[in-house]
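Only one chain comes next, encoded as structure tokens, the form predicted on its own.
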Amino acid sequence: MSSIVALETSDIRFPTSLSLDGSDAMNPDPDYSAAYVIVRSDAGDGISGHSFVFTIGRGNDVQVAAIDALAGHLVGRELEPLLADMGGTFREIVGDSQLRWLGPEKGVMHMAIGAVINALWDIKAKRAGLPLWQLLARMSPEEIVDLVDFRYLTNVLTREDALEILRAAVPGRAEREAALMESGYPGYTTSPGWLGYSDEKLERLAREAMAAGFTQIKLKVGADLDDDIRRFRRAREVCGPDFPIAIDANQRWEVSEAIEWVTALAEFHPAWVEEPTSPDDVLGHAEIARAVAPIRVATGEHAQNRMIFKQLLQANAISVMQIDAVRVAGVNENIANLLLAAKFTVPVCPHAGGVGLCEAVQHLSMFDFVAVSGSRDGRMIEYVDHLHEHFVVPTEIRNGSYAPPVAPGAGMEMKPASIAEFTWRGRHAAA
């Protein structure tokens, strides 16, 4: 047996506000950042687990402190039993009543738990010699459902429901894995659409996106309607009348305002409208969805837990579900989210970009294709060409699609030199 000897955290910030990369109507000057954690053990294999929570700057102070608060759950404990029962490990840490009180099961503490859970998955995948998506996709249906906490879900998704979904996908797993290796997983890009970019830069990046093989782009909207009409018109002139262009308001609008704004942009045929209002307003999303149909409503990058996703699906509030690799409590809770989407036959198009979100969430979509939904139809992963060079295994895009990672692990490990260069106030350690 080996023991966990340290939970190391770093406050890593990139000055993306200088170029307005990531700028939108709600977040005009983000500095893409990562509250980064390394789980170290005394095992002779030298494998450590790497993960992070994505923030946009100063929130890192709080997020790093939350991760540090979890050291007592791990440091000094034997590693192998934790890895052998990742479902139990998840439920134990999420169930710490005094930390759970801070949510419950949402917010900074919940995301910190996700970082620790994801770091343990990184170790488990590295030890298995497999990328995380492949490790998950080769588990039996029974092993997969053991990872999920079905509490609060059973009125719409039971363990038996999940087993039925997963068993139905077992035939064809090998063929889908082979198809994934051959052609990858479809992507779309938000790179042309940041709100702080000039029209000329938008047009240039839209052309480049189409030339690179992406089959959809996304524009940020919501600050000024006249500007949005002008920018959407320019994008349509570049991309043509039938090329899918989604829009993203980043929670900027009231419900009535969202309906009016999307109606005003309807002439440009948005592929979907994303985060039109508060991520917690389930009924507001449902009202918007009814009013703007057939334009689809998408949300999820700020959905704080599996219960919010359950309600969004129950209320027919979304036609596109957007999970995030680090917003909820890690891999385990996102498996629950994928199963919910499969139960309601709603496609999952994850949120990505930021710092390392592309590297992380691709594993979940690829697992979904092979072992859960069995489909790539109408599904794609967001891609933004920012900061990939800082990762040990950076995302690879081929003809607009994500090439499946083959390196063992969860894909969230940053290069030591990048951690050192962009650490904001030094490294913290809890041991």
The other form holds:
There are 2 protein chains.
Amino acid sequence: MSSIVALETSDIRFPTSLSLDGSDAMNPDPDYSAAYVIVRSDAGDGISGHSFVFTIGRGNDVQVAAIDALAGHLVGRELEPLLADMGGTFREIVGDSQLRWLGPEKGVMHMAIGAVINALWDIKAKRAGLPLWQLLARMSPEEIVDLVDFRYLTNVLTREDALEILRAAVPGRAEREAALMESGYPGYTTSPGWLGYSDEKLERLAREAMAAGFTQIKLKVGADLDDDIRRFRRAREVCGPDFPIAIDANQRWEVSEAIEWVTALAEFHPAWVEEPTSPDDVLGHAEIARAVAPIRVATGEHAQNRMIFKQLLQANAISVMQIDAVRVAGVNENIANLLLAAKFTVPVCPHAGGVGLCEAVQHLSMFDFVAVSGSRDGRMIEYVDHLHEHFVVPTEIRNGSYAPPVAPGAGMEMKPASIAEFTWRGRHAAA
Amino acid sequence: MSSIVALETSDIRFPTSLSLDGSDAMNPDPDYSAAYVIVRSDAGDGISGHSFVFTIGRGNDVQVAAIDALAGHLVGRELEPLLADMGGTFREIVGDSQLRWLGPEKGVMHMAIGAVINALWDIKAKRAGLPLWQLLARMSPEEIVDLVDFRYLTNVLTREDALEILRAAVPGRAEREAALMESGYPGYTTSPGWLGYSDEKLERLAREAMAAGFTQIKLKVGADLDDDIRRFRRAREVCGPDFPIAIDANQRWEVSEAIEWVTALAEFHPAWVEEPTSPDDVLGHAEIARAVAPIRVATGEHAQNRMIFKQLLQANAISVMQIDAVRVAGVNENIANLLLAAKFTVPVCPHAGGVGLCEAVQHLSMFDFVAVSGSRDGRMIEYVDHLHEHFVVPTEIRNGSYAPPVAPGAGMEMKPASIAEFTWRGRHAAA
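What would the structure be for the form predicted together with another copy of the chain, given that what you showed me was the form predicted on its own?
Now the complete complex, all chains and molecules, led by this one.
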């Protein structure tokens, strides 16, 4: 038996606002940041659990404080029972009756819970000597459903429904794992499409993205319709009539505005329209989806928990589901999200980018392919070519696809030198 | 001109868990707490703005950190322009493009914004020499709509819709203000119904509540059906067949469970069923509402923002809307919520209790009566007889009704001695 001896946090901020990387209609000047946590034990095996919540700058200290508030659930506890029953560990922490008031199950406190859950998964995968995706994909259907909290889902997805989905995917697991090792998991890239970039930069990056083998590109829209039309036209000219180009409004619109704007861009055949309005507005998304069909609506990077995904699916509000590795309460809740998507046969195309989100979320898509949906068709992971150099196991893109990570762990571990250099001291070093 | 010179915060926790006051099916041992903020200026007028976020113990420090993170929006700023354009002030702070990522518009960060907005309203009302309800109720319809952020509401409520509602209520404002001063605003009480209380205590407190003139009592339910049946039967015997008795499940149930449980309690005629399931599950509430009709569904104390209330109303999921003074981004967002309720002619019966929630929310209901809905019919404010002694202007109940506060301000100011005594030092003084 070993015990958890420390939960160490760091406030890490990268000065991305200086280059307008990541600029969109809602987020003009993000500083990609991580409220970073390391869970340390006295096992003497050299293994620690690494994880973070992604934020975009101010407030990263608040997110760190929320992670710190969870120390009482972990420090001093025996590690093995927590790892052996990750479903129970999840339910215990999410269910803290006092902390729960601060959400419940949403926002800063919920993301903090996700960070510590993911750090424990990192330890569990490292101890197993497997990358997280493979650890999960080799669990039995019974073990997987034990990880999921079906609370508030049972009118749509029961434990039995989930077992049925997972059991149906058991045949072929080995073949799909081999296929993944062979050809990876499809990626698409948002790199060309940031609002702060010139048309020339957009065109150059779009060409590069196609040449690199990416499945799709995405353009940020929503600040100015004339600009959007011009940019989309130029992208379409570069990419040709058939290459998928999605658009992303980053919550910028009212429901009626979304319908008008997307209709005005329909001639360019958007592959999907992402985050057209408030992420909380399930019924608004459904109204938009009905009006702009057959153009598909996508959302999820700000969906606060499994109850929102449940409703988005129930209401036929989305045709593409975009989970995020660090917005919800970690791996466990994202398994619930993957099962909900499978129940509705809606493809999951995760949100990534920021800092470390690609490294983290690829494990969930690969697990989904091997053991849940059983398919890569129409599925792809977002890719943005930023800040990967700070990770111990950076994502590897081959011919536009994510190569499966083989190193043990959950993939969120940052290099000590990067942690040291970008730890926030009240201003950017360059400022 | 004066400037804001400080934003002072305190972590205040009352040891309510020691007496099981406030125990329910989801919250077995709350320690009623306040993440308290004082906004100080250099005006030299002796006026400071007081406000808080209510929590139930652990995590109150995280909530304090979130309020501290807003200092940059206030400290050093000229006060008068902020107060003169409270709508703009609200939009500026809610719209902080980096902090927004931590919600958006939900949870810890959103409640923190509510605290500083409410503290500014406290200053504004004190400077006007009016209690908040009267300050708001004497504004013109145009001034009131300028306070509201209609973003994400316009498919249901536009500025023009809101003006129409408010203009229709202008005639009779003076009469309703006089009626309020004369007979107050109806209250109901949850004091008898906490799960931790014995049947004898329940019966005694129910008798006392009726004798005190309260309009309704409420019982906590959801832990054990047999207990709930027994407790409801005894309450019904004490109160007679016609006295309104509501039930509150505090989010305890699945959708199907809620329907079964409420059906099993239907013979006792619950006045409403409150928080039957996850506060995020709009469609679930709608499903429950259809199944248990004509028993009414009520919710809102955990509704994270105006977009959730919009959808609850759109989906016919609630027949009673329960705003909370400190869950959303302050007075401004609650005015949006009151306008949404008026649009759907759904009565607002605010959540209160905790610490200071009665003191705070009464202003909103009184404003609603005078200037928005124009009605007290079917409306009442929750009342719990806890911790009022810590406030500079404690609520005053007369014959079961809230007497309108006449002291200038927003009513959330705590006594300095209480702040000093209950400032958290890592454990309760009694422990």
